[in-house]
Every structure is written in C-alpha cells, then in structure tokens.
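Shown here is one chain on its own, the form predicted on its own, set out as structure tokens.
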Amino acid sequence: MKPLRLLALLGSICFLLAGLAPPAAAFCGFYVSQADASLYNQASQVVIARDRDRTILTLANDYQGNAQDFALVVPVPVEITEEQVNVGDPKVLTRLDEFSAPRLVEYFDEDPCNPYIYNSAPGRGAADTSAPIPEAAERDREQSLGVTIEASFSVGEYDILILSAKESSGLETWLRENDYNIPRGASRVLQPYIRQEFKFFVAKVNLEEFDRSAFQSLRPLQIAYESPRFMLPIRLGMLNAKGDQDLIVYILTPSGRVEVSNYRTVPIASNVNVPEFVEEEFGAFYKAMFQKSYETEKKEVAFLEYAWDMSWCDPCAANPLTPEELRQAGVFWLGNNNGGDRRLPPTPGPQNVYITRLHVRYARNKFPEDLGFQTTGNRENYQGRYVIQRPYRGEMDCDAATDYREYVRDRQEQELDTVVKLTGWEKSDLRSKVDWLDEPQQKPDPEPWWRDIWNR
C-alpha cells in the first residue's frame, strides 16, 4: 500500500499552524482509530458555502497516520444520502488560503532630496458498490444498542456510513465493537447530538480504491445538506485534543460577512507598520501576535482575518478564485440565470461571492458550545495586513535630509514599540535586529589654506 503523505498546510501564513501551534484534533468530529494506532491532526480547515438554508461543507484535515487507520465521525443535522457526498479538490483550499491569508506588504520612501509628485488615479469520484449488508446477528446487535445504519455507500476513496442512535452509550458501544478506538468520554459528548436528532456521518478509507488512485493524500470530503442550522460542531473534536486547537473557517456567501453568533468575533490587529526584520520572521511574529491576542480576549473569541468580495482584492496576495474554482469550493449559486444548475457553466463576469475567513483557537474549558454563525450582510472589506515602510538609504545631500532622518528614526522606534505591544516580545532583544537609518556623517573640516605654509 502506498504511504499516506500528510495533507499540506496551505498558503503563505499557514505554517503558523504547523509546528508552531500545539497538536490538535478534528474540528467538527473526532478521529477514531482501529486497534491502537496513534492518531492526531495538527490543524483543521473547513469551507462552508451557504445561501439561505442550503450548505455545502468541505472538510479538510491535516491528518497524520496510515490510511488504514483513518476514520472520521461528524454529527450532521439531517440524514445524508450518497448523492449529497462528494470528494473535493485539495487545491481549492490552497487557493482560498492564498487569497485570504494575513499578508505582509512593503512600501518604499522616496528620496527626500528629489521627491516625486504622484498623479493619483482612481468532481466527484466514482462510487463503489455499497458495503455488504450486516448479517442478521449484527442487525440484532445494532437494534439492541439503539443504533441504525441509515445509509451505507462509497464515494471515491471513502466508505461511508450514516448512523442514527437512541442512546449515546449504545452508539459508543457500537463504535467500539466495530473496531473504532474512540476517545474516552465520547458518550457524554454524543448525547446532546442524539437529543437533537442529529445523524452521524462516519467515513473510513477504502484501501483498495485508495491504492488504485493516483492520489498521495486523502482528499477533502464535501457534504451538501439543507437545514436552518448554521453551525459547525466542534465539541467532539475536543475529546482527543492535545492542547489548544486551531481551526480556519472559510465561509462563502452571496450576501456578506459572517460572524460567530454565540461567541464574540474580533478583528485581528491590522494595518500597522512593523520593522523590516519582520519580513524574515513573519511566521514567528504572527504566531506571537495571535497568541497574545488570544490571551487578551480570554481565549473565547473568533478572530476575523479576512472579509472581502471575491471578485477583487487590494493588495492581492493571490488572484481571486475563478468561477470553476468557486464551484469546486461548493459555491452552488453561480449562474443563477441557469437556475443554479451546477452542470451548466457559471455566468461570465464578476461573481456574487463574499469570503469570510475566521480563525478560532479553542479549548474544552473556553468553548463549551459548538460554533453558531450568522450572516450580517456587512460587505465592508477587511484583511489582516502588516506594512513594512522601507526608508530611503541612498545618498541625501539637501536641507530636507536632516529632518527626514530624524523622522525615520522616530518611525522606526514606533514600529519597534508596535511589535512589542502586539507580541509581548522584549524590546531589548529586538533593537539589534533593526536596521536603523544612520545619522548623517559629519564631514571633516577642510584644512586651512595657510596651515601647510606654517608647517614648512
């Protein structure tokens, strides 16, 4: 069997989540393993495309382990059929991350002795045959535990079950008896979903299909459903957590910005000038800034990192997604003049898609509830943006140069103070990293014309 390569951590800032953040478990369900395989996932990414009550949810975890040990359990608000499940393209998550990731921009000071006057101007994989029907004894056992297999099918490299349950203890027992090594305490966390009549989406890898495929890593799973519940279950993912967990949620809507409804949504610090050395340490800088903000907000908020109309960007870290890429991300309302039929080409021109990027770091004692969302209709643009303003370091020989040097030195001091405030780093440790603009060198006084005569 081919080795399972880790799903890549995507984009220019997502290295923040790999190695820099504590290992984490699944975002909306939990990973379960067969036998005693050691499983964990580092970080999670989710795409939610939603219009009215219709949702397409794309689940892409950074799963680490062997394909044969993979299994995922996700509570879903309605029963799911085979036609509602698809295997997505991981490249789409790369594109979403590149478009929306916090960004570092740079500007250059002009020569104060020669200022320039600006003239400004405005696929789904082929399904295998259904899994075998359980034998009579197995059906009797399921009935005694209150567990029902509502559906069983395969999509791409995944074998999928849709379960319902009457009691959480029965569901936990059924999972264990079917060789799922589920986390301790699962029964207690499963019970609220059972009371709300949720179903349970269980996915495992079809090893034969995976070996036949050309893919070196597991592809994202996409689930389409219709429900008034605009939420993402995260409580199950805390069962096998190894510390705080990071979750990036890309939410695509036709109407505007989305916020978390049951926790505060706070914009990440943005549009601040930072020293030039941050260019080489942007990952460490952003990680430290995020952690300090997380602690300042009592570890119980969602951070807004990006909110923008998908048809343009300023500055652009990457080009906006094409209509085809948006459809692969689950956007189902493109080409409404075709009745929203995904089989027909999308309408040419700008697309009515607004992206919200939320970054949630959560722990058991701070996020007792699943994430609820609400669409605000706010189309104001926002991005995590950090500015390097590079001083002019060419030759300067004019009266304005002295004032310019003094101004830049003050600005560099303020930039250093900003980094200290945002990250909690010690200022004394950073001063040597700043490429301070030098004070003008004093030219030596010329020798008097007569001195050579006296020294003869």
The other form holds:
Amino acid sequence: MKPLRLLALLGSICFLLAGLAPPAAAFCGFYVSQADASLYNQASQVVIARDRDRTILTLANDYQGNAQDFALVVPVPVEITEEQVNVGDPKVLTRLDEFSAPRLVEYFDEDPCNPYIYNSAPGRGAADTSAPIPEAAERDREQSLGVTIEASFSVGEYDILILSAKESSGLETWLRENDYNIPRGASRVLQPYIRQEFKFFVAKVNLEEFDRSAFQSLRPLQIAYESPRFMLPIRLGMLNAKGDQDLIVYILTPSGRVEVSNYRTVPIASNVNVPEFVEEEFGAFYKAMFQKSYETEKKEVAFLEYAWDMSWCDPCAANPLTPEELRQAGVFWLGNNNGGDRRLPPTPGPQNVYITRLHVRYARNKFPEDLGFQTTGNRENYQGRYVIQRPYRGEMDCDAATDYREYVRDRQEQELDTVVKLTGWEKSDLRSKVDWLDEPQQKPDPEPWWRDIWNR
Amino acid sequence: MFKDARDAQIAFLGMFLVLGISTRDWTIQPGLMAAIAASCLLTQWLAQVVIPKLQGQVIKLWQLPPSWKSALITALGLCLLLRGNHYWSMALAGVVAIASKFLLRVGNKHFFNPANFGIIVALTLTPDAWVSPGQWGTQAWYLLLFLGAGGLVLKWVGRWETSAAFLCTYAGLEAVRYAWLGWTADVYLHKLMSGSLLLFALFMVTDPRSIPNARQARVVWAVLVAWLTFLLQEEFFLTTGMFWALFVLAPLTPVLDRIWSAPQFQFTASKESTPLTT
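I have the form predicted on its own already, so could you send the form predicted in complex with its partner chain?
To see the whole picture, the full complex is given below, headed by that same chain.
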C-alpha cells in the first residue's frame, strides 16, 4: 500500500532560487533579508486566485518521498473535468513566496558630526497530456461501494481521478482497495463532504511521465472551478498530521484583502526596530516570533503576513510578478494579451491584482472547522517588516557625539527588549550579540590611521 | 443605575468598542469612527432640529436633538461592525442609517434597524466597506461578557424572548445540519461560539423601536430572521447572512404589528408601557 499524504500540498523548491533575488532598495529602508516558506519543515503552500465565484486553486507540492508513494486527496465543491486541471510551474510559488515574505530592512544613522551627509544607494529595484484509463472491470465493485469515477485523466506527471461517493465508508473502502493507505477514521471526516456533494480530487504520480520529464520534483497542481464556496478544506489533512501544521495561503483577488471568516485574522507584529545581529539570524528570529505570537493568540487565529497591491512594493523583497507570472499563478482576469501587441513594453504597471498572504498554524483541537474566507474591499497595504537602524560607527569628533552615543545605547537596549518580548528569547543570551556603540575609542594604544590601509 | 436603557446600551457598546480596539487588532481608525459618529449625530440633528425649525416650529437651532442617544447607539453599532477605507463610505452609512428612521416609516414607526440599514447600504453601494464576522474570535470570556451585558439590557427593555427565539432557532437549525453532515460536536460549537453572532443576537435583532411590538409577533419574526440567516449562510455561502436576513425581513414588522397589536415601545421610563419593564 502506498502511504498517502492527504492534502499534502506543498512548498516550492525554495533552494533552487534562494539567493538569486538581488537585494533591492526603496524608500522604506534597504531590503536585507526575508523569512520565506523554506523556514518551515512541513509548510503547505496554496495559491487561490479568485474573482467572484471563479477560482483557480494551486496546490504546491514539496513532497519529499518517493514519487511512487505520493497521493493526494482533496475535496472539491464541484465536478472537475480534464481541461480544468493543469500542472503549474513551481517557480511561481517561489516568486510569490519571495515577493510576500516578511522582510528585514536597514537604515543607516548619519554622522552626528556631519548631519548633512546622506547615503543613498541606487534602487534596483505546462504542457498537458491526456490518457484516459477507464477500469471497466472494476465498475461493479465501485457501484457496490457507492463510489463513482466521474472522470479519469492524466495531466503532466499526474494521474487524476474525480470521485463522487454516496457513503463515506464505501469511499474509504474503495480508496483502501485501490492502494490509498488512508488513516483510520477517515470515513468520519469524509462524510460531511459527501453529504455536501463535494467531489474528491485524487491524484497519483504517473511514474513513466515523471521519469520522462526533466523535473526532479513534483510540480504544483492547478484546478479551475466555479463555486460560491470560498473555503479551504483542512480537516482531511489533519488525520495523519503529527503536531502543528503550517499552511501559507496566497490569495489573489482583483478587489482587496481576504480575511478568514470563521477564525480571527491577526496581522503579525510589524514595523519594529530590532538589533543588528538579527540580520544573521533573521529566519530564526521570525520563526521564534511567529511561535510566540501563535501561543499568545491561544493557537486559534490566522496570521496576516502581507497584503499589498501587486503592481508595486516598498521595500521589495523581490520584484513584482510580471503579468505572465501572475497568469501562471492562476490570475485569470487580466485578459489575454500574451504575445499580442508588441509595441507595448512588458512593464509591470497597475495590474488589478491584490495579494493577501495568510499564515495559519493549526492543529485539530483549535481548528475544528475548515477555513472559510471572504473577500473585502480593504486595500490598505500591510507587510511584516522589521527594521535594523545601523548606528554611525565612523570617526566622530564633536560635542554631539557623546549625546549620540548615549542615545544609540538606549536605542540598542530598547531593540534588545523588543526582540526579547517578541521571541521569548533570554535577554542574557542576547546581550553579547549586540554590537554596542561604546564610549569614545579610548584604545590604550591608538594606531595611526594609515596603518591599516596598506596592510604592512 | 441608568435613567433609561439607552444609557446602559451606550455604556456597553462603548465598552465593547474599547475592548475590541485594544485587544482584537481591529483595523478601524479613529478618523473613520469619527466620520461615523459625526454623520449619525448631524443627520439626527438635521432631522429633529433643523428641518422642524425650517418648517416653523419653535426650536433652538443649537440644541441637542431629542433622540441623540439613539443616534449614538447607531454610531457605536456601526463602529463595532462596519469596516472601510474611506471617510465617505463610513459617512454614507451613518447618514442613511439615521435617515432611514425618518424616511422609511409606517405610521409613526420606522421598521429598519438603522445600523443594519447603514451596513447593507455601505456593503452594496461602496467598493470598500465590509464586515468581519471573525473579528471577535471564539474565546469564551468575550461571549460571557456579551451575554451578561446583553442580558441586562434585554431585561430592561423587555426583549429577551427575541434574542432567545433567534438564538434557539439558529442553533437548532445548525445542530440539525451539523448532525446530518456528521461533524463532531466541537465543529458545531466552534460555529456557534462566534462573538459576532452573539452581538447581533443580543444587540441588533432586539432593537425595541424597529421590531414588532407584540411578543408573539417578535418571536415569529426572530424565528424567521434566524431561519433566513441560516439559509443565506449555509446554502448561499454569504458570510454577511445575518445582516441581509434582518434587512430583508425588516419590512415584515408593520405587517406583524397589524396582525398582533401592542403598544409601541418608548425608551423614556415615565411613558413606559411595554410588558416587561414593570
């Protein structure tokens, strides 16, 4: 039997592109680092592009095991046909992740003795195949179990079945008999979906296709459907979950922010000044901060990490997605102008796409209901942004310098307190990491200033 | 403690607002709340002071409108529930909420809940207004606080059966649905333990001035609102189902008042003639 990863939607191959994004500069500080999805071991990533009742759902896949063992079962609210399924490009997930990840920015203090100096750095800004494989001989068995194969087709490296069922026990039995090793108790969770006339989108890897393709990992699956239900089923995925699960949902709409309708949506702490050492451990800092916030909020809220009009960013953790990349992410309302009018430059202008990045860490006891969403007209931008204010460390020779040092040391103390408060880390452990701006260089043996430069 | 029930209601709604803003990360800004309050109170003043004066009544132009407390309650209700990005969206909600009391009347009684009317108009006519059903979360102590405060006000104005009929019907319908679907009890409880639902049931569905006068009529009416709320939420997946249900069924009030007649509710205690205040 194949171990099944129910709703194991997953993360992009972040390592492929990590580090390639050039540092960008903007008015809101110089971008230095980000806390992207690769921080979390088992973070599912989902893209939902939605306009009115139309939805394109992208299930990213960071499945780490053997491709032959992979299987996915997702309840979908309507029947899905072959042409509503696509295999997407994993790079799009990486791009969305980088664009929207919590970011670390830095500012530089001016020389208090020459306050007119100001440093300004230059800104830098699927092929589908089909091979229906009906299994005529098994039809009787399906009927006796009340399971109907509504559609069966292959797309890219995936073999896909769309199932409908009359009874949850029949569906559970059918899945077991067909080598899907679903956890005990699955039928109890399957039943509500069956009663609500959901279909089941079941995907396995077609090994021949997978071996033939040049891809080393499974690509994201995309499903287009039309339904007034705006939700994400998370209950099935909890069946074989160990501990808390992380889910990052990127929701793209033409109107504005999306919020969770049946849980609180809480913006993650942002725009706080943190010590300089956070640059080296920004990932660890963000992870600890997220965990602390999660616990403070009693583990029962969804966190907002980013909400922004996708035609710009400030500061940019990565360049805004091009219209073509947005289309690959499922945005279907931009119009089809690929390759059309060549006189128009491919500039990312206003695109009428608004992104909401929600980060949900959930467990069965605190998230009993599937996630419901609602689109709002809220276009107020929001980002998880952490600021390093770099002290001026050059030579200072004026009266203002003493006051400045004192001011900076107070500031450094406050920054330290902020980190302790946000992460729960021990202050005593952090003290030595701070590069304190000390009293005047009363070095016992001052070296001539020219000695270092020729390195003799 | 309070001279009339409106004072208690203002105190409680004000407390919820302070609580929400300080502990629940709401996005509402002071400027937007000011826009709501100003538009509500000014419209009330226009309707109760300026227009009567223009019509020749002897009235001082700079006096408080007689029902300024009701306008403030409407403003607080809108601040608690309505969200938006622009001043004019919020002001529109405030103006139409109060104006509905004077323009949409049968006999001498308005039948739309003013705040609810303002919310529906803002949701429909502006691009940016929305309500956040999940904004209170499901923590028990908020629910207990709402129940306690709501219970006090309802006892005072004698409309507790309206809340009870609404909540029982809604909870009953959801119970049947969740049991039929096969969800466990905790899923059902999570659905019901919503701060927004309780606030709606205790403070909006029970507005004594706009709902039916007779007790039987109120029970029938509350059951209908609960049923429609359930239908809109579960069959049409409308997260704002309860506001739409109340809006759609509000015009039924004059009809029910005709079927079951009873004296109209007055806030001022001296003229009180409603059944449960004695």
